[in-house]
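Form predicted on its own, single chain, as structure tokens, below.
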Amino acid sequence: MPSPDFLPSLVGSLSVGAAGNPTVAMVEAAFRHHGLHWRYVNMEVPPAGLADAVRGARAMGFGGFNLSMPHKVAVIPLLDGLGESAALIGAVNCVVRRGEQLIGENTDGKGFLKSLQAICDPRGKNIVMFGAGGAARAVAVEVGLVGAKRITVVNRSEPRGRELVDTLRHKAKLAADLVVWRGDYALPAGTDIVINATSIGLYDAEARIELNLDSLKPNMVVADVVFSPPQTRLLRDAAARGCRTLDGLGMLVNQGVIGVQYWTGVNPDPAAMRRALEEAMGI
């Protein structure tokens, strides 16, 4: 039996179906290239599991792990603690160990603001956002903690919007409106930044949000968190007007650098997440 200075670190990806995730290929080739001793396990972890898979986790002193839904609010109960934006999200994605300690985190947003951040400064800006689920909780708390100006929810579901933008007033203090969605919405005028934070367009490139692409104009940004295809009709339609686009590839990619970063202490090299991440997707 080898001896325990010469077993790897893990942190693993606590999934209900596991099979085929992109993101162990992405996470395994930075500690490659930064000669981690560590390993980034997948596993398929039903929801009357999960409190098990956390005290296992716990007892085999994981440095961390991913969730995926549905355990990334039934994991908080099982933790020791929040961060910040984790805990105004009300969601959890990674989980970090600090000293004796499981720590929620969320970096789904983070990731995609830091991926936005390369790009446009969201500070003072107006935003548009279609969706008002996980992903849409998570980026709208992260680019409001940094300054946006204002943030309008365009939603289908008028209590799921209304509690989104409940948050970002009252526990967030930030300016936010909520639009019930109804046929194509048309941007309003000064509109710097629309995000498409649904799922609508994954696994699917001829996907249409509803949006009025007249009132797309060139000095926008417009973003999808979308991964999978990068370029969703979205994007494309937006192109064509002259907009500046962001695929949803460098979310993920961010995600994981943050994970990595939170996990090892290493700050990852993004470019080889990346080409790994693209690999194991075939694009």
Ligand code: NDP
Second form
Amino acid sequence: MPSPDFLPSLVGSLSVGAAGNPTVAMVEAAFRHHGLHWRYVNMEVPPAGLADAVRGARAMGFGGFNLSMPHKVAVIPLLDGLGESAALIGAVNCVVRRGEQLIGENTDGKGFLKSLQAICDPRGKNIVMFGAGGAARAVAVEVGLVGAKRITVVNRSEPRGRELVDTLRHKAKLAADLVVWRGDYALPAGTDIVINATSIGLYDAEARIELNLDSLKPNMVVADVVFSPPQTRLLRDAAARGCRTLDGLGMLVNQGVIGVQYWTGVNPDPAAMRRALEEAMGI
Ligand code: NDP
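Same protein, different state: after the form predicted on its own, show the form predicted together with the named molecule.
Now the full complex is given, and it begins with the chain already shown.
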């Protein structure tokens, strides 16, 4: 280890509501676990201060930083370039300093994909995804880029759903269709993977997705992006019908794993990061 007076490399999180962000403990645990002389600092930045914060991070030689909404979109014109999926998604949650350049990446969808690939290969699969917001865009682009056969977006608001389906079809060249969500949705026969990418269930273990539960079949994989509580009602219902399930905590850990890889070049231990995250969340 370098001597303590040797300044650490810095990364951070720029968020509007910074208090109590459990990902700080998760990323710092990775640095400790691997003996990396790095620090991850949470900074509360109001929207009007974002440009100054990015200039400050450049001036102080930050290795990069994460961003939460609304910074994920507003940061784009302040950067020197975007990774392929960040450009398609239209949002950046992870900035990486490469040489003198600040490059915007999106690790949300990549984190989801890494979790999914641990239990199922999305290539050639039919996917039904609820939601068309930021998380949904990130997830759909990544599973599409690795070769999903078709993505059906089920969303309450038609314009938002249409915008995502148009991006998937015309920019990412994927087979995608839109279902405007009205009442209990029945999954079509042939569905392989079901994803809740809405915020339904966040901090509410009993919140119900409008889904015809009889259309869930045991061969399906059911995933939720909601990470708190990790066992959402959807995942409990799906497990009771014999489906394999995937919680949103894995996605959150994996986006952190990918961020640490981007910043430091070290491939961190996800188990150490998940333990720290669960402890910080009191799970
Ligand atoms: P957005 O606000 O961008 O999108 C929310 C989505 O949920 C929209 O599609 C919205 O539909 C839909 N929605 C919300 N309430 C309802 C409802 N009552 N009925 C039907 N649809 C509803 O949010 P994000 O995409 O940024 O976040 C979504 C979730 O993903 C959050 O819970 C967030 O915590 C989680 N997340 C998890 C991550 C992880 O690492 N595990 C990473 C990033 C996000 P409409 O368009 O009709 O309004």
